[in-house]
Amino acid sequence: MLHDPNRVYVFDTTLRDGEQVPGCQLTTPEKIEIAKELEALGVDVIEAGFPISSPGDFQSVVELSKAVSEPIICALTRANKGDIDSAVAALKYAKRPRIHTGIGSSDMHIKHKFNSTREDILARAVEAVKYAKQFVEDIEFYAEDAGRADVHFLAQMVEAVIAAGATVVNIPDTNGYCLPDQYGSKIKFLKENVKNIDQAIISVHCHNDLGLATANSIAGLQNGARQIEGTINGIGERAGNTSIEEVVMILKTHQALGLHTNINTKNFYELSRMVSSQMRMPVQPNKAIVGSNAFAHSSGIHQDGFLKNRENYEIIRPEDVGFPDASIVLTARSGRHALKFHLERLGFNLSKEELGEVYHRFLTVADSKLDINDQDLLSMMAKQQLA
C-alpha cells in the first residue's frame, strides 16, 4: 500500500463508541445529519455502528452508507461469523466499506472474559479476518485491551492478522490505563518487531479514564501510528474517547512533528455544538478547543498581554476552529486595559484620569456581579456622568 508517510488518517467513532453514553441514543436521521457534517469536516473513516447489536444499529449503517460518499463507512463486529455476516449485509450500499473485527489481546481478557488460551484467541483472530476478507477488501482488526497486553503476544497477534489480510491494526487502550511513554513504546515495539507491519496502518484508539487519551494518541503517532480514532467533544463510554479536535489541533500547532490530516478545522465549533445538542450532552466550558471559555480571557494580566498582542496568550486562533471570536470577559480580576477596550467598543473614549475614576466604580460593580455585560457598563457610565 502506498501512503503519504506523514498523513494521519482520522477515524471518527462519534456515532458508535460516542453513542454508547447512557441516554445519548440518536435516531437514524440524526446520525445522517452528523455523518454529513463529519464528511464536510474531512474525516477519513466513519464508524457507523455495530450492526448485529440491534435492528436500529443495522439500519443506521445501511442509511449512512447511502448518505455519504467520501469517507470509508466502517461497521464493528466481534470475531465471529454471525457478526461479520450482519456487517456485510449492512454495508451493501457503502461506496468504500470497512469491517472492523477483533478480539481481546490481554491475558486479563483472554482468561476472564473469554475463558480461553492465547493459542485459541490467536486462531479465532486469524479466522475472523480471513472470513471477513472474502467479502470486503478493507479489514481493520482491533486487539482489545492492547494497553494491558503482553507486548510479545500482541506482536504475534498483529503479525498473524496482517498475514491473514488486515489492512489496519487497531491497538486500543481500552481502559485508558497506559501512560503516554508506555503506550508510545508499545507502538514502537510493534513498528520495529512485526516483520509485515509495513503492509498495514497502525491505529490508536484511546480512552480517557485517567485523562490521558489525547496524550496517549499523540505518543502513538510519534512512534509510528498513522490513524487516530476518536469522537467529537471526546464523548464516549465512561470518561470518554480521544477528542478528535484536540489531536488534530495539536498536529496543526506542533508542525515540528511533521504530521498532517485532511481535516477542515474551521468546521469544529459548529459540529461540536451539533453533537452536543443532538446527544443532549453539554460541553464543559473549559474543554480544550471547543469549550465556551476556550478563548475567553478574564485575568487582568492575561487580558493586558492579549490586547497588546494576541499571541501572548493564544496559540490557536479562534477562527481556525470556527469559533465566534476570542472574548475579553470582564470580572473583578480584569484590569484597566480590558475595561478601556470594552468602553471604547461602546463609544466612550476616556482620558487616563477619567479611566482611573471609572475603574474604581467598575471594581465595586464587579465585586457584586460574576461577570459584567454591556448593559452594566452603560448603566455604570450613565451614573459616572451624573456624578
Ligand code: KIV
Given for the second form:
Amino acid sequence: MLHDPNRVYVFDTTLRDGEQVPGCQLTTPEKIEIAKELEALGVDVIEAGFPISSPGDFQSVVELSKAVSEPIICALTRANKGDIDSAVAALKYAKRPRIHTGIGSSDMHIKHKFNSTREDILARAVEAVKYAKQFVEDIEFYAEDAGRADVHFLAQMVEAVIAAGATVVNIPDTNGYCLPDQYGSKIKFLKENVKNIDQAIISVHCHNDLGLATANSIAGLQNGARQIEGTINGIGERAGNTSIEEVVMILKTHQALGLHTNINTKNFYELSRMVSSQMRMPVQPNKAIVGSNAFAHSSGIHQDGFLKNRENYEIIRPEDVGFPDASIVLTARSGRHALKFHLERLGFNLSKEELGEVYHRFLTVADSKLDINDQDLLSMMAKQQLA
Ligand code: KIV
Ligand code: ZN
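Okay, that's the form predicted on its own, but what's the structure of the form predicted in complex with this ligand?
Entire complex below, previous chain first.
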C-alpha cells in the first residue's frame, strides 16, 4: 500500500473520537454531511463510528459507507468477536472497509482495566486480528495507552498483530501523557526493533491532556509513522485529539520535513465552522489555523510591520486554509498606520497632521470600546469634519 515513503495518510476520527464528547452527538444525516466534506478535504480514512455501541452508531456506519466512495471507511471495535461481527455487518456497503480493533497495552490497563496478564492480552490481540481478517483485508490494530506501555512489550504486541494480519498499527497516546521526545523515541524503537514493521503502516493517535497532541504527532511522523489520526478543531475525549488542520499545516509550512499529505487545505476553514456549528462546540478565537483571531493583527507594532510586508507577521496565508482574509483589528492598542489603512479603505486620504488629529479622537473612542468598526470610523470622521 505504501508507495511514496514521504506520503502521510490522514485518518479522521471527528465522527468517532470527536463525537464521543458529551453534547457533540450528531444525527446520521449530519454525519453524512460532515463525511462528504471530509471526502472533499481529501482525508484518506474516515472513522465512521463504533457500531456495537448503539443502534444509531451502527446505522451511521452503514449510511456513511453508502454515501462516501473515495476514503476508506473504518469502524471501531474492542478485541472481541461480538464487536467485530457488528463492525463487519455495518461495513457491508463500504467500498474500502477497514476494521479498527485493539486492546490495552500498558500494565496499568492490563492490570486495572482488564484484570489480566500480558500473555493473555497478547493472545486476545492476535485472536481479534485473525478473526477480523477473515472478513476484511484492511485491519488496523490499536495498542491502547501505548504512551504509557513498556516499549519492549509494545514491540512484542506490534510484531504479533502484524504477523496476524494487521496492515496498520496504531500507537495511541490515549491519555496525552508523553513528551514529544518520549513519543518520538517510542515510534523509533518500534521502527528499529519490530522485524516485520515494514509490512504495516505506523499510525499516531494522540490526545491533548497536556497540550502536546500536535507536537507528539509530529514527533511520531519524524520518527517513521506515516498515518496521523485526529479530528477537525481538535475535538475529542477530555482535552481533545490532535487537530488535523494543525498537523497538515505544519507539514506544509515546514517543507524541510519532506512529508506531505493529500489534503486540500483551502477547505479547512469552512469545515471547521461546519463541525463547530453541528456539534455545538465553539472554536476558541485563538485556535491555531481556524480560530477567528488566527489571522487578526491588533497591536500597533504588529500592524505596522504587517502593513509594510505581511510576511513580517504571517507564516501561513489565510487563503491557503480558506480563511476569508487577514484582518487589521482597530483597538486602543492600534497605531496610526492601521488607522490610516482603514480610513483609506473607506475613502479618506488624510495628511500627516489630519491623521494625527483623527488618531487622538480615535484613541478616546477606542478606550471606551472593545474594537472599532467601520461605522465608528465613519461617525468619527463626520464629527472631525464638523469640528
Ligand atoms: O485514544 C485511544 O486510545 C483511542 C483508541 C480507541 C484508538 O481512541
Ligand atoms: Zn482516542
